[in-house]
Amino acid sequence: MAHRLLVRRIWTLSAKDIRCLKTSTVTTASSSFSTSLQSATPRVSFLSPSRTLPRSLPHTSRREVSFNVQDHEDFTERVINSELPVLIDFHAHWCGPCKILGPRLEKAVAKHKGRVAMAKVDIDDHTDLAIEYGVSAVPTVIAMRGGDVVDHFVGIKDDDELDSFVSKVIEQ
């Protein structure tokens, strides 16, 4: 997370900030031998927020299609009480197939533009939910509508199978 923030801040430096940075580092290097505790020139930090985005990186507003379940209460509120059908992706950070299925499933859900939601449940963090829904292997995807389980599958599926699974859940 910190790496992404640092990279984003570096990429969003404007030309003015870079010019200030160059002059600041020259004066800072020459004044680094002074004994005073405060520098005479202000230093520019890479972590300071930028006011403009460069033209090469356009800012696009992207709505997230999935959410991470925080606790049992959050699961009840956002999944069981949801008016939309919800796909629950039970996964683990150490699971290779989960890392492949997750983005594919998000892409399939995004194609349906808000007619279905997707919840992600890490089985290491929420063992109680995994036991409650009978998850014995990961990745496991369970489809719920109105608090009831309507369908599920275990393992990886290709993009066409995922699209048909999501469509079937929406049409039920």
Contents of the next structure:
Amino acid sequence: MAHRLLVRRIWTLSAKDIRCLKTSTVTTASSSFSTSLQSATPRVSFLSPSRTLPRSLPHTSRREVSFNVQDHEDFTERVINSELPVLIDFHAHWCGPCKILGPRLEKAVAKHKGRVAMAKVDIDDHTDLAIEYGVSAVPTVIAMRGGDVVDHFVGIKDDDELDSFVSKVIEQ
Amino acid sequence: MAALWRGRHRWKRTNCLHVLTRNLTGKYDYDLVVIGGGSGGLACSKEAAQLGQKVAVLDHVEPSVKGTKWGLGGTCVNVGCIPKKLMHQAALLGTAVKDAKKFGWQISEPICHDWSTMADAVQNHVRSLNWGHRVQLQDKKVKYLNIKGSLLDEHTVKGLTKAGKETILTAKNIVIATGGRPKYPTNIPGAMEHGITNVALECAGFLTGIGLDTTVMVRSIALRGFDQQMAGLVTDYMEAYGTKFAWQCVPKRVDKLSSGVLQVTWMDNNTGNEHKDTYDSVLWAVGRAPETKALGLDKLGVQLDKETGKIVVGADESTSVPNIYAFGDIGEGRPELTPTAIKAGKLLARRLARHSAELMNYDSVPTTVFTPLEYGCVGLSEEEAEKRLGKDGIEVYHAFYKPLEFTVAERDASQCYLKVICERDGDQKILGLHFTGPNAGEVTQGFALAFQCGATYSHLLQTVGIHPTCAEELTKVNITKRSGLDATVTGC
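Would you mind generating the form predicted in complex with its partner chain now that we have the form predicted on its own?
Up next: the whole complex, starting with the chain shown before.
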């Protein structure tokens, strides 16, 4: 079953079109997938193919627009040590505004395909991480480059504001 | 150094000196360890940290019989005041929608309520509060540990994580603020397996309000400890509102039938007959009790009240063991309210940090019962006032009023009532104030301030009312019970 989902995922990702809708579908599917994976086998993450899946599918990690942070190690590997600048979306399932900002962020990140990545952190699952980065209200978005925090904002932003935020982070 | 002249008992003084010496050598991990992350525990730990103490707060929720758990914040935030008030609001909105038609709104009937939408929304808010508390502890530099705390000795706390890992913490002072949990009846077969628990009238009220067929089974009286005339008005309104009451009935057993429904067998003490009926859910609201056994208090010699199991505390929240304090719901004789726990916690922290000597004042605590017809009060009940001063020593001013909002809505206001119990002589100091009506909590809060300042009946008469409100009726009250005159307020 996992394999079948996997195949479907790769097919979606390898499609050149990264429209907003497709992107959010991918993310939603991936988040539900990783959640179900989490409950079945902790620490197994589809989105770290280098760790768990056959080596023949490494291209998926380069193509992914956003991913859910699994744990501290994962955060270090894919956010702090990322070659690309990363936007960290601290969110919570009980937070209404987060549900609005999430898709908007994905859209903004997708526009700059390949030049910025987005990490999603559920603050209830990763409370220590959120506290470490001084998150008090959600949504909080922190922009990181080479392991350093370069920018951040709290609350909702509209599409234009997000666009300029992401552009600024990339240009730095 | 303050300890030298502050101590009330000699042995305590020496102990304090001892403690100070030990602290100077850095013998304790913390200045203060608070067991319990509820309204009281959080307030106490944050205040202490703010005053420069090294504080840790331990919070742990023992799963209920059905396995329910919740986050940081204690009873009030997770399974008490907050969800209660939100669900009460949900029910009130249902009534408001029905009234709306009379005010011109074109609403297609029938309107129905979806439980999971409400439950999800309430839970989301509760989660945001859990998070908010977590952030606050971080901001105020309080060490938070999600572990089950118990006492090993008067300076040592043992913590147990979910995984079973043990931690030992030492502290100069230990505060117990673990509150209480709902009781399950022990002598009724099937009670624990098939029932859940909560605050009776308020729950029955909002459950009726959202459209569920609800019955309250009362062993003897409703709202024990409250003014009984007011309690009667509250339950009369609920009965008119649609809640069923089974007075003087005691459940005997609960069985689950093959169809999945619960069959309750009870004894009607009015008639002496036994009855059976089926229900989808059974809620036990038979009182709350502290979980003192798990705390290891008996081993330390912390004195507990034999009847309630709560910790016997002094006016300064001290227990029978030096350096161990207890407050909030777990204190014997204390009101089971969040605001008193918060205030007592803050004052205790100040005293422990040698910042002040102020004690918590537990008199004149206002409160409100959020039943469909809300009831707010501050001060003595009429029964208590009569007991203390005699029927001739008091004057009770009362009135039946009709909220303006009820008129167009054609709602029955027979139970909207207020009374001000005063001393009969002199300035007629107000001893107690009682009010049933919409927004009773909001109405009572302001009058609680007046009460705190020693308001008299003449003060009340001097106060100009705000019009048109329900609260203004309190400033206009002039018919006494003694006169026997009709207390119904006529229009302005």
